[in-house]
Structure formats: C-alpha cells, structure tokens
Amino acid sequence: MSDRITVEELSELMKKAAGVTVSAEELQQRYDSGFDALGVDSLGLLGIVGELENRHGAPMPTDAERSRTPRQFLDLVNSALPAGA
C-alpha cells in the first residue's frame, strides 16, 4: 500500500463509499471542482475517510470530510499520513 493516497484511490473510494463513479482521468482534470459538482455529498466524504482510516489504521485530519475540492482532500489526507503507512 502506498503511503499517500493516490486520484486513482480517490476515485475507487468515491465509487465504493459515496456510490459515484467518477474516472481517475476525469478527476484528474476536474481536480479543483467541488466535491458536489462531482456528486459526492458530505455523507459520502464522510464514508470516505471512514474507508480511510480503516485501510491506513489511522485516523484521518478531523476536516477531512470538510475539503471541498479533491486537490483539498488529497492535500489534508496526504499530509496527515505517516510516511511508510
């Protein structure tokens, strides 16, 4: 497991914890749009950092499920992750 979390992860954990499918090409070019122009509610980030902190055994910033864009929510996640995770 990679010790940051990658747009493709993002992507697969959008589609199993929020219910949307969104391609990790699309992501990539819609990196600063906000999570509901993408269909991902506050319940469905929520369920993503759920996921999270299941995988990496950590708990994730406590404003995760804040972020309103991707790049945010990468940018939070990936800094708050231990190197080697």
The other form holds:
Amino acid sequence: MSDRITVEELSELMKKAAGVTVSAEELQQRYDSGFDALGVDSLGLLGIVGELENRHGAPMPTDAERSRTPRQFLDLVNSALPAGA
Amino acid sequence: MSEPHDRRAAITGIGVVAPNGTSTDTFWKATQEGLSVLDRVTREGCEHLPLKVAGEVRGFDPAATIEERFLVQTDRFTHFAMAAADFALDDARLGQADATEAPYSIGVVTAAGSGGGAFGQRELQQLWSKGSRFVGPYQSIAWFYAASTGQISIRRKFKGPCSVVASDEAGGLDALAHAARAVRRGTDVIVAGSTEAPLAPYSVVCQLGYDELSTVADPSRAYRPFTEDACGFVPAEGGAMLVVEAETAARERGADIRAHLAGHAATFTGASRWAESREGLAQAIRGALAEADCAPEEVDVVFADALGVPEADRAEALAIADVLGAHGRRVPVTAPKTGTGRGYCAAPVLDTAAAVLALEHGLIPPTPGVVAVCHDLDLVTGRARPAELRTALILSRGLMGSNSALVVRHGAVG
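Requested next: the structure of the form predicted in complex with its partner chain (the form predicted alone having been shown above).
Full assembly next; the chain just shown is listed first.
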C-alpha cells in the first residue's frame, strides 16, 4: 500500500487505538488542535503509529508519535510514504 | 488511626461492583438476604479448566459509566475500579468540582493481587501469533497491578498522594489503613479499596496451583468454610472502593460520617502455613484493637477471613478465641463472602463495605451455604441477625502468608 493516509483513516485509528471518537469532518476542523486536547495521549498516538506501520507495511518516521497536531502528524507520515498510488 | 481527633479517618462513601450486586444497594440487599450467586464459570476460554465455580460479576456494562478512551487502555479489573470509585465519590457527594478546586487534597490507594490478566493475555497472544509489532502500547500499563490507582487519579484529575499496596489478599485491608495514614498526614480525601478480575483463562491457570482453590463443581458445595465439608475457596471478581476522609474535612462540607477506620495491624507468617496463621492473625487482631483503643468485649461482630481450608479455619477460630477470650465464643462471626466468592484483595474491602452497612442497619448478614459449623464460633448462618452494632472487626489472610485485621466503628461512636 502506498496510498496517502487520509484524515478519515486517522479518525478511524483514533477510535480503534485510543478510544477517541472524532469524526473526519470534525478532525478536519480541528486540524491544528493538540492531540491532548482531542483526548489522545502519547501511548494512544504510539498505538496509531503501530497500526499504520502494520497496515502499510512500512516504518513511519521516528518522530511521528511526537506530533502535536493532526496536521503535523499527517504531513509527517505522508512525507515518508512513497509518492503516488 | 490514633491520630488527634480532628485527623481521624472516616468512611464517607462506598462504591461496590460485586458478583451479588453492581451497586451498593443491590449488594447490601443480596448480602443481608444471604443470597449465594456462586455459579459455574462461564467466561470464554475457561470452560475446560478444572476451576468450575466462581463468583462472576454479571450485568456490568463498563461503557455505561466509563469513557471509551479509558476503556481501551484498561483491563476489566480497572473497569471495576473506575466504576466503583465513581459510585463511592457520588455516595460521598464529592464531584469533579471538588477535585478542580483542590486537586492535591484527593489521592488514591488500591491493592491488587494480580493485575489485568485478560488484557495481558490478549496482547501476549498477539505477540506470539503475529509478532511484537502487533502488541498495543497500552499493554505497558493495563496489566500492571498499579493500573487502577493511576487510571482513577488520571480520569478524576486527582493529584494527591497515590499508591498501590502489594501485600497479598490482606492488602485490601492494608490499603484502607494506608489511606487512613495518608489522611492523618494531611490529605483530606483518599479513594481506597480494591477490585480484581481473575476469571480469564490465563489468570485461572495461574490459580490452579493453589492447593486452597476449590475445584468442586457444585456451586452449593464448593465453598463451605468452618464446616466438616470445607474444601477450599471459590475465587471471585469485582470489589469495592471507599472514600476515606479526614473527619474535619467531612464535617466541614456537611458529609455523613458513616464509620471510622479505628485500628489496623498486619503480620506475616508464610505461604500456606495455616497453623502458624493462628498466632499471626491473633497478633494482628491485638494490634488493631490496641490502635483502636478497643477492649475485646467491645467487638460486636467479626467478619471472618473464612478460607474454607480446615486447617486455616481452625487457626482462625482459635485466633479469635486467643484474643477475645470468652467473648470470642459469644461474639457473632460472619462470612458473607461464601455467597460471592473470594475476590483476593477485593474480598476484605467488600467485607469492610458490608461491615459499615451492617453497623448502619443494625443487622449482621449471614454466611450463605454454611449450616453445620464445626468450630467453637457463633457463626451467623441462615438469616441476618439484628443486633446493636458499634464496632466491627474484619479479618483477612493471604495465600502467601499475610494476616491483617481492621477495626471499624460506627460513625455515631465518638
């Protein structure tokens, strides 16, 4: 898989790995909110990174789990994926 | 506990999630009626194990009270703890505003025997079936026996002193004593108690090595302490959390003083050395009575450890007689846990909850399923016994050798 990770996938993973329900639309609006404000703690983000690595079969950038906001996170993980589908 | 009067530790709230009731009211109703809820183990993956009977908590929906983000990172034993802590705080009429206003004035103390077995098993299965990358990060905290203390304090935003007591089953009582000490040192409120969830396959297998575990398949015969038919104990899940509060702080905010934690002592006599537990338990009782400044004749009811192993039952009956003398043969003794099973560290905390309710209602709950007592004890059997109750003595022993005694006095007793 080399598709870009979307805000929809992040929303789904936040629910699955961290038990936090924020719809993709709301996440888009809160793109620059801190993960802590969204209710995702550091272990929750680590779990999201682990899920993505397993799904995409590729390691994520080492700093991914230190991202502060959804925007930072998606920019970082997508920069690491091979471009194009 | 022998603190100046104004730093006395009071119980101002009770929260219960037990096999015989998932609220304090339903727990007390079932306990005073002497209902037994011991039943066949139904938990998935346990069907073929030699443990056949346990006290399962049924009809508890953690999602009804606990946010999903706390549920995904915690085991069932912590679900019980978070719910019981909520119930206890509600009962004490302490809300989130109190924590926001003075977060350092509230702490948490729990005891746990084994931690989050089901969560740990699930993640270990991921490890061996798929690999380390499939183990979730919450494994690092969820199966740790300290998880409940941490999660209660994080969720409720408490920043007062937090700790975990690891001292065997008797640790349930030691946690309450630790809470009383924290109150004496200046913290207004400690949410204290224990919950356990030892009925997952991995956890059950861990218990199969205990000689004291009952593997009798008939729920009505599986746990009968103090009788000729004693054949070990039946395990249980669930537990209770109590709000332990400085009496002054409670009075200032107009809360009801339900009981006082008046005295406690603990000893150690070695794993499964039940004959030796006689002296260890007696010494704990003496220490608890001394701290409570309580004469043996003032004990109105004893909540027994009631292990259900003949040698251990004999040692307990003798320990009571050793310390209470002639009064030991007259004082009513009860073991309501025969109706729910023995939830390790949670068992003596549930007994303490039952003792406080007994003091309030003037009613000693019976020992379900026990009829012919073969020791020199006035064991309350059949139905609850009305009595004027001011002081209760709660006893607990652990399979690894801890002995503990706690004296609880009615809130109205000066």
